[in-house]
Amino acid sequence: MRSLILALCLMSLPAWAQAPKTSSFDLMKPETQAMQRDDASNPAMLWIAEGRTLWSEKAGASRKACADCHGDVGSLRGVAVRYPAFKATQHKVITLDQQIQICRVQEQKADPWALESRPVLALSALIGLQSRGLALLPATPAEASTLAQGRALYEERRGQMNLSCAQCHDDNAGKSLGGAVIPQGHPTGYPLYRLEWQDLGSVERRLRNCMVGVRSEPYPYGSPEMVALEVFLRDRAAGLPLETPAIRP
């Protein structure tokens, strides 16, 4: 009886609730992996340098650095693994991205950067690397309204293609598309390096990709729609360690 109720509630559970957990890194070739494993060939490492110099910078009317409130970068670890956050000041979930948008105009009384521009990406690979091998937390109950928004969007249909987040990535994760394994789909490594686009992105910017891959209008970067997303990609990957800034295809 006991086992007939186990199969019962796994038949209850959706597609990625029930299937192992597996990163994209599995997926890659040797090559590629080996690519990121070592710092010294992981192209991503220039945006990390580049974060190092501007978490030192002063900038803005109130010639601060971000070393001035947070001394070393170091100080941030286990920070990464819990963004998207709910932020009592804000009164909503933002990203990381949005709170070093929200340190800089704050604290340093510095002019916004453009979401998905090199300076944001440097300094949100920067604060994700110190928390590298830890594992991605769950959801909070402050974000649970923003993590049930986020699940339908992964569920909901959209596009020309007709065609939902979960159908790629639960429902035919591990069968093949056009040559290549379809992955699981989580967050592990954002920000990271897409040989793909020669450059390094946000998981944002691979969101829009899909969702112009299925002919969808895609929402704006930092959109309620785009955090929501993430809330839940980063819940449903709760436990996978982050391998910020990954490397990918």
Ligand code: HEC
The other form holds:
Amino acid sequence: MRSLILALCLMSLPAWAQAPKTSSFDLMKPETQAMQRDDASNPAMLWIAEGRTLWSEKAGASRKACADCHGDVGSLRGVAVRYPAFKATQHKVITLDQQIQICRVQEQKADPWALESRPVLALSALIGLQSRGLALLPATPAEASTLAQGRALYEERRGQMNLSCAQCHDDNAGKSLGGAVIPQGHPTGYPLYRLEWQDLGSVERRLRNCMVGVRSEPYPYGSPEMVALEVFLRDRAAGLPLETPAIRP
Ligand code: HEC
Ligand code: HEC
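Now that we've seen the form predicted alone, could you pull up the form predicted in complex with heme C (HEC)?
Every component of the complex follows; first up is the chain already shown.
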């Protein structure tokens, strides 16, 4: 009886609730979904293995490994779902990949790694994997101004096609565009292995593809605009589970 009442309450939900948030995973072919579900057939696991090696490798003038300060990488469970994050020590919001760069230079005292380089992606994927299945978290009050900047960029029309992110990912999500279905655009699986790239890439690489797609100049990796867009996307996707490392077509 109690469950019947609960069922009736749930049935009345859609009247006022918004369209449910969905991951692009739901739009993929069953074969591609199977590839993501099975770690043994997910090519991103090659980067994860590399990340594990890097995690315990002593480097730089400090002769310290990530593990020497952070312990088992499993202790970073819950970290990836709250990045990009405001860092008081940096006086700004930074991405997880930028945090890895900072530890590399400031803590290990080693040569810097570029964004989108193989070691940064490998460690970022490994740290992301620790939070697989956890819900992405909304922006915090300290991230509010970056969130607002990200929202403005998301709604701004750009490029020769004069299209905003919102026009595709909010107004036309679910419709097809030149063979692909436009997803809601939630960053649930990054860094991920994209079949089209034959490579692992960050969410910034994906956003640059979307920017080039509307014939606009893409923002540089790690730029304030990229970081702001990522904070907005994370907040917009809040509640969806992290899939890192995902597969996309
Ligand atoms: C000498 C010690 C040291 C080493 C070596 C080190 N870190 Fe850190 N790491 C820190 C400290 C201290 C912080 C906290 C900094 C802050 O909050 O601004 C931190 C923060 C982080 C965070 C953010 C955690 C959070 O809760 O937000 C990540 C991720 C991280 N480190 C990854 C790495 C990786 C990957 C490596 C190896 C490439 C590494 N660290 C090497 C000391 C170290
Ligand atoms: C012309 C329509 C269009 C515009 C404008 C556009 N995108 Fe996309 N976006 C797409 C399509 C289509 C895909 C999926 C492509 C595929 O999987 O083959 C995508 C994928 C994405 C994804 C990846 C989702 C996932 O699960 O991997 C994100 C995030 C995203 N877009 C964000 C943005 C942002 C932010 C902007 C604005 C800077 C933007 N997009 C502009 C069409 C668009």
